[in-house]
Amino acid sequence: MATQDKPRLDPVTARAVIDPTSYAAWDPLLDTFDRLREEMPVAWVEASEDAVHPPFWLLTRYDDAMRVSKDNATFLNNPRTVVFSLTEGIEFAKQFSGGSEHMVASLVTFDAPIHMKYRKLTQEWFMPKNLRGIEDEIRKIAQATVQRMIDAGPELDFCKLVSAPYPLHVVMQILGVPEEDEPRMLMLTQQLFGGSDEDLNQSGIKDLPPDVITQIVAGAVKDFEAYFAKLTAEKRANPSGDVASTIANAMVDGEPLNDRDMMGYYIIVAAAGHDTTSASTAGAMLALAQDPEQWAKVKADRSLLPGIVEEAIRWTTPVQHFMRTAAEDTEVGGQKIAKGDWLMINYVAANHDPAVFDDPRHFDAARSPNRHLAFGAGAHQCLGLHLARLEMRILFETLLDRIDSVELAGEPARSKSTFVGGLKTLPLRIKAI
């Protein structure tokens, strides 16, 4: 198709849909979405002057977004990467990875034989009939956490004190990570996925240059390496029946995991495994807390508690986007896709949609059937899926049981990140019961 026929976005838009400040700003973003899902929901998106990236489709329409998702044959997650980058960032990958535009290899940027090979020799950890005996632990975890916070109070950043480590912590329990080591995983995952943001990258320095923040984010990924790798060696030696021993021991194909599949594995599981639950989490609590109403109908009736969680997933989206590969020539919403071409899945406008959402913008908990794509679909769906539901379902029931009442204090902010958003700081006011 001759690129003068393809519907592109003019330069001020397509800055806005990749720029990290607008996921920050985050309404003046989802008015975006909302004019282009009527005006171009499959939208070609070229460079500017000032962001240079290789031109991609834009899918702001939830059922373009939950096909190319589930098409897995046609819409690949290899070899480009998976997640939208600058030129500038993709060959630093390379360079930093050996050739590869992905500069960690895990879950998310394999396909098919290998991508089910690999996500079998943990999966059966991640579903519900093994996750009921860590229940206990879990709740634990949860009871320690809101006393913190009942101690803590009565003003206090929900995001430091709860939705970031409570997740944190239990993710690293099903790890194998001593509780000791837990703040520079909390540290590295947030320069990871929020190395253009200054509070999350640790800079305290704003609008950094992009090789900056590339350098930021790669310095934590060989950290993170560093770590695992030290941590293998003593799971090889002394297995412990956690995940870590089950990724260091792991075989497919009859031969161990390399080593940079094998950090990756790590990797993603440390990061994604409690980041994502982390801004659902604190989606949840700015919804409550917004809504006093809202906040006594659940104390008082447990049973809209799952609707609570899986509508702060939507409302939230922390996986803002993936990156596909057209395998071949084909057709996305009327729109013809040559082989080759890169797509940006882009979930936040998917779960914003009126066609599938009514009054997107509102926390409804009580909004059914709510098929949200924050966990995405087929293949690729996210692993801990269950793990997230009932982390945040165990939170809940422990805040409902402590905590009378809570309202803001403050202005919440959210992170400057393209990729993994949310909240990155939640003031309240809270009383304890």
Contents of the next structure:
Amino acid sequence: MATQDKPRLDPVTARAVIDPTSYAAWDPLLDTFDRLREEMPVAWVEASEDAVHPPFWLLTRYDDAMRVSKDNATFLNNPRTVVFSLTEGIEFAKQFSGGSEHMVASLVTFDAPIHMKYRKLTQEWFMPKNLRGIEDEIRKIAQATVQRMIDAGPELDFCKLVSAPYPLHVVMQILGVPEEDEPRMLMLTQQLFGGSDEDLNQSGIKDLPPDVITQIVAGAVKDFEAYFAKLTAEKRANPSGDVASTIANAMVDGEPLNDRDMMGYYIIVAAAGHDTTSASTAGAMLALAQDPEQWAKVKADRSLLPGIVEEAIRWTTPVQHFMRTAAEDTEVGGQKIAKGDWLMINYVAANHDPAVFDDPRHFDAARSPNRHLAFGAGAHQCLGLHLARLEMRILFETLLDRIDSVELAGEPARSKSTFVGGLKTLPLRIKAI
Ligand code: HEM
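Next up, the form predicted in complex with protoporphyrin IX containing FE, please; the one we just looked at was the form predicted alone.
Entire complex below, previous chain first.
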């Protein structure tokens, strides 16, 4: 199909939907998605002069996002990068990796049949049955975190004191990374996912050019690799029950994992497991801090908590998109898609589709059903979804036990990132019990 026949986004909207600052501003972006769902639900997004990237299809309807997520034979993860990047970033990744568009090779970059073989290595670990065995450990981490918050009160930044360190600590325990190395892991994952946000990418410099951001990401990957090479040696010499020992000693088709695949496995577990849960945890707290009635209700009736957790995950949608590549000529939502085309599953847009969620911008603790797409769907559906829910439930149980009331003490701020996003500061005033 000739480019001019495609439903193309106008240049201003095309720029806005890939601009990290749009994700920080949030509401205007949701307005854009609302308009696109009506006017151009499968929209062709082309580069602008100041943001050069390969063109792609942007999906804003829930049904289309679901269909593409579930059809893992037609929509592949491996051929091209799964996280939206400017052309410069893609070229850099190719140089860095020796030809692949993926800076890191991991579960999210594999397709069948290799994907399932790798996923099975750790899948059991993240199932509810196994997680029950670490609930007490998670509760201890939650209790210590809430104590630190109370000690710092009555005014504090919930992101800095609770929602950032808590999931990090949990996932590092699971992985088997010693506590003293956690600050380094936090810095590296934030550099990996922080995009152009000067606070998260640790540069402190606003509006860094894309080539510098790419180099920050590459530096983080290299540092991760050096760290995990050392950890592999230790876990091979002294294997224990943690996930790092499983990865270090894993065999696929009778062979140990090669270095790139092994590093990618550690990195995805380390990185996917905390900034995401941090964002949904902070979102849940924001919703409760803005609604004292809801706080009182759930304090009196803890059976409301799972609904609040689920709604916070939808409302925040911490993973904002993933990309797919069409394996063949096909069709999505009535739009022809050519083999090789790149598509963006925008989970933020899907989770705010009014055809599926009544009044989608409203935080509705009683929303039922709540079949959101924040964890994706299909073969790549989030491996850590039970862990994320469990961590949030335990933390909020602890908070409700220890905190009498909570209110906003300033303006919360969202991070500038197209990929993993959410609150980066949440100023609160608390009254401990
Ligand atoms: C994959 C979201 C927490 C580990 C994913 C995907 C999404 C996602 C959208 C891709 C799904 C798809 O392509 O269909 C989230 C959210 C979280 C969260 C919103 C928190 C609220 C976690 C945690 C872990 C984790 C705690 C645990 C370590 C992974 C892994 C994958 C993944 C390993 C790759 C799975 C695969 O490709 O087979 N997550 N995640 N995530 N997530 Fe999560």
